[in-house]
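Have a look below at one chain only, the form predicted alone, in structure tokens format.
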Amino acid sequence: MQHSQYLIIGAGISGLSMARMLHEQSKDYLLLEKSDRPGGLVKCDVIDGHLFHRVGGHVFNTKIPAVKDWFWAHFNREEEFLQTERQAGIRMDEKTIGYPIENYLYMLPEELIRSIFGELATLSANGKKDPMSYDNFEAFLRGNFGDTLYKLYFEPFNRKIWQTDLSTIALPWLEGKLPMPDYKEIILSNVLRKEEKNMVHSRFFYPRKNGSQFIANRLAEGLKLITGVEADSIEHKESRWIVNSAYSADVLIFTGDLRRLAEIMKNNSGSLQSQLEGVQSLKSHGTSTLLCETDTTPLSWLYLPNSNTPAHRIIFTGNFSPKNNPPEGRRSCTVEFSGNTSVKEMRNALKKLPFNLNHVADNYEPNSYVIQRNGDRERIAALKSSLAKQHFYLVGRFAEWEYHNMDKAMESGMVLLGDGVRG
């Protein structure tokens, strides 16, 4: 049996970052990955000269100083990355308007403009509430943007993404990700008609070559990584964690799907087993994507709230880096659908989308979007506390059931190590 002080399960960005940090601290660790290569949700492939982000279009940007310093210690910003301006739009009734929508209301029909500004004026006069005082995501959106804008854009677009009733989505889970309206800025943006530059991704960094797979591959260089190993059995025995009866460790760091633990963890106490079973009903869904050829456009993202297509966005990855496109021919983009959407349905959807999209390749990822409902966060926190007492730690989007982007996944590992993980 192979023993190490730390055993990490899962070589997505969370697991890779944790392993890299331990590697740099000269700790005894081992990283296990079920697939044949690292990357998780950020995996990319080159198909017919087009770079295919299999799940979304991952870029790097952060406002977390520690993450920024750590990340750029591993990459050459000037030589290996491009800094790109975000150019986003919203497709509504065969017309593309600016993003975020509240700053481009002047592009809507007059009747809608009057209705929306009337509601925003009333909301402004009533004063802002604490964002966390709303009962759920729907109440927050209605309470900050009004019913008209909610029904026109926020409800149909978010329902497409999350595939669930917005009134069931817990608000604390979205803290830091919520669109916060500034009514004065909304008025000025619509009068002066200036581009929005204050969003977190108004500018972002992107690898010159191989997309987010380049980031995963760099973080994996030199690590003690074994691929092709899925954790099917986990047992705590004689103060050690045993995985698949082949690997043991003093400390286990799990970045996989939290819901699997009730089945793969053996010989748990009654209370722990009850906690594990209590998180099996956590809600998630997957992502279906089409890699497409596209006409040239300056856009980086195009959001699709309209009900006439099941797609919810187009990511023009060919604009992120010239290397994402074949030397000759059209540019690349990824069309994204929530859930398991058939290739036939996706191909049919292309007929109603702009830019003469042509299908090159496709992918389905069963789990990409995690959703927290009321009570979920408390159950997960209690489970994390119980496991930590036995030196078993949950890190990352699926293990913590948090909608972590790349930088938050890195920060999660930093926080765990900073808290003094020990065996």
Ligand SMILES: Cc1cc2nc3c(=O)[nH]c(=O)nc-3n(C[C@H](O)[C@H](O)[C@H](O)COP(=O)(O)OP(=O)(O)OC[C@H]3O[C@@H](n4cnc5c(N)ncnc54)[C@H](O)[C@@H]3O)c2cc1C
The other form holds:
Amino acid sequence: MQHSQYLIIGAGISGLSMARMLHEQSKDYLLLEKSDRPGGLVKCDVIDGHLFHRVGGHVFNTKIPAVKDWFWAHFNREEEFLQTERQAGIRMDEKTIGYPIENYLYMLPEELIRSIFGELATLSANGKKDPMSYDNFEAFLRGNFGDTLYKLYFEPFNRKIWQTDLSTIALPWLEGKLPMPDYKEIILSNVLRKEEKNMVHSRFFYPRKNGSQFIANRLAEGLKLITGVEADSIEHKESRWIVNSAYSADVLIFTGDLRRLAEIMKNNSGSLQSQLEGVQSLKSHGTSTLLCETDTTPLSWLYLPNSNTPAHRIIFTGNFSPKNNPPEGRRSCTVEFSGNTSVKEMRNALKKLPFNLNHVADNYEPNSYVIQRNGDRERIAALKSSLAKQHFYLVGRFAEWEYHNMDKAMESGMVLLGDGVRG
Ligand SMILES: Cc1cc2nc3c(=O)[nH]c(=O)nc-3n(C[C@H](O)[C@H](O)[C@H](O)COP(=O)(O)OP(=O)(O)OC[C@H]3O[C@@H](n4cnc5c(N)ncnc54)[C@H](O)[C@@H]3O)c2cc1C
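Moving on from the form predicted alone, kindly provide the form predicted together with the ligand as a structure.
So here's everything in the complex, that chain up top.
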């Protein structure tokens, strides 16, 4: 049996960041990963010279000071990264309009502009209500942006992404990710026709080569990492955690899918087992992606709310770094579809999309988006608290069931290792 003080399961960004922190503190740890390489959702491949973000197109940005300092202590910002400005658009019928939509209403037909501004004026005149005081995601969008904008853009786009009734989505969970209405800004942007610059990801960092796989590989350098091992049995015996009857640890950190724990964890107390079973029905869905060649465009993201296509977004990853494209030939992009979309359906969808897209490769990732419904957070918090009493910690997008970006995944690891676990 191989013993370490800390055993981390999963070498996505969460597991890699925590292992890196422990490594640099000279702690005794081991990192296990079921896949043949680290990265999890941020994995990339190079196919015929095109960089393929297997799940979406990952860029780096953070407003969390501690994460910013930690991240840039591990990367050379000037030499290893490019800083790029976001150029996002929304495809409405045959026309591309600016993003975020509320600042580009002047690009819509007159009758829609009249209807949307009429509703925004009423909402604004009704006085300032806390934008987060609504019961669910649908109520938030309707209450803050009006019914016309909701039906035209927010509803069709978000329904494609989340594949669920927006009124069942809990609001606190999306905090920090939501478009916040600023009526003065909306009026000014539409009158002055100037771009809004202060959005999340309005500027972002991107590795010069190898995309987000570069970030994973750098974090993994020199770590005690064993790949190709899936933790499929976890047991607590004599104050130690035993994994696959081969590894033991005083502290166990799990970054995989918490719904699987009811099956993986053996000999649990009755109350723990019922807590584990209580999270088995959490809802998630996956992402299908098509790597394509594309005509040249200045866009970085194109959002696709239209119901005439099952795709919801094109990410022009070829514009993020020149190295993402073959030396000669067309540029690269990734077309995203929610859920398990067949290659045939994805290829068919290309016919209705702009820029003469041509299929190069494809992928389906069953677990990409977590969905939190009312009550989920409380159940997960109770489970986390029970496990923590036995030095078992849940960290990461699917372990905490949070809509974490890479920076939040890093922060979560930092908080645990700084506050929760003492070696
Ligand atoms: C479409 C899309 C686009 C995104 N874009 C961005 C972006 O632009 N910028 C950004 O910052 N974030 C982005 N994100 C979020 C980002 O992907 C996540 O924050 C981050 O990858 C989460 O890392 P993680 O380690 O928590 O989870 P994961 O990446 O899921 O890693 C978990 C790891 O654990 C392993 N594992 C699971 N179970 C076991 C087991 N039993 N035994 C052994 N190993 C196991 C898995 O193989 C995996 O490697 C995006 C996400 C999606 C879905």
